[in-house]
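The form predicted alone is given below as one chain in structure tokens.
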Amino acid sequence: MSPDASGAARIVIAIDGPAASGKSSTAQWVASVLGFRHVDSGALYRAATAAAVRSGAAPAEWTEDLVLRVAANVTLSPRSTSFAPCIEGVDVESEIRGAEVTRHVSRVAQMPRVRTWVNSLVQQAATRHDIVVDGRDMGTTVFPKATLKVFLIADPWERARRRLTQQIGRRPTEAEIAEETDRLVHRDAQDATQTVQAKDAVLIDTTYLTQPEQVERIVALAKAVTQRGSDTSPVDDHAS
């Protein structure tokens, strides 16, 4: 837990794993169910992309101290039950998650002064309110002592199939899945670094969960974990 300014502890709820494995969805609604917010910290990466592609800079030619620099517009707004990432003070939700931001987000994510920046960003949103947190390495670096840690986990032809039905609005073909599968691969060779499993998170494989049962599950070890306060033993919720 994370004290707030007047020293009540925070309750934090770290969500890891791969690209696509719906982190980001599925912590969005357990905060909501929780009446907590949700801290999606692969927005605040997209929105550090955004300012340096504005920028004009080439990507090729992009530093972490032009990153940077760029990113200081870059902050978190809340809304009633997350935060909308902002450049100089506006939602730009819709510009990070185009094309031109997703090809460019891996290289900006492995900046090591950025990520500093980013966890920076997190942990203070933290001291405010109580979160869910999605990432790569919420568990391990940022919120070590977070009070519930969760680690999903799907196959990749299914996390890809996922990815391009949310995307494309109808039934993806295989060969498009297929496609989608290797890039989510490269992908998964890029962050291996920071995708990493807290050793006491719960491991939840979704390949053959609904989103509605993750959430159930995430929602049910919160509520014990909270009610048992520092009792956090790990739980194996590997579904085969």
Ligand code: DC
The other form holds:
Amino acid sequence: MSPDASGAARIVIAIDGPAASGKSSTAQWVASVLGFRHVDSGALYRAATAAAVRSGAAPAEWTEDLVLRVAANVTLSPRSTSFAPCIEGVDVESEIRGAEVTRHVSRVAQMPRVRTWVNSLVQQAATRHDIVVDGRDMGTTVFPKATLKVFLIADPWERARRRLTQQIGRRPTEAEIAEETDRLVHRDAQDATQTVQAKDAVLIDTTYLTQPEQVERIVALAKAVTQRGSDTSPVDDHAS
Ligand code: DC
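Right, and the form predicted in complex with the named molecule of this protein, after the form predicted alone?
Following is the full complex, with the preceding chain placed first.
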């Protein structure tokens, strides 16, 4: 780790993995246990998509220039253990989880200059705080020197079951899980190019783990790595 402008060394824990692998909720929990801030990089792709939806232009007409222009109103506002995605300074957390944003976000996330914009916002957050960041390419493209890299996977059926249980607040039927599994594997295919496991990432299959167990493992890994110390900087030398 190298010092930042304030003289403090910053720690970056990068958690990547496919949709509904539990990355964001696990990252949030790990951040609060360690006293770090959580950054959800997917929330920035979603906020840019929500801003494009608000522009009123038909999604088929969205160009990279249009998305970047409306994304200029998107910011990450620091909270005690996280950053809230905002449009024009207003928290849009619930808007970005809606069906319309979810339908179009993969296409927005494939726009190279939008990726550069997201990466730079996330990297800026890491110059001021120790962070736990989750996404698809945090350990490969954005923080190739992250203090700790974790890649979370889980069986698609189990990911679908967890996501539905959270969304509908009851036990889903087999037919509902099957439909959601179908949606998830299609999203996995759309996001496959960006979703890359770093060679030095710790792979954790959460299919048979509870969330507290996942959190415990990542916290233990983080403690082991930070106690060992490192000469390398998680915030220097990253590609944009
Ligand atoms: O994790 P999520 O469902 O909130 O991600 C939203 C979209 O953004 C999804 O299509 C994957 C994409 N994404 C990405 O390409 N790279 C990231 N670092 C994070 C998300």
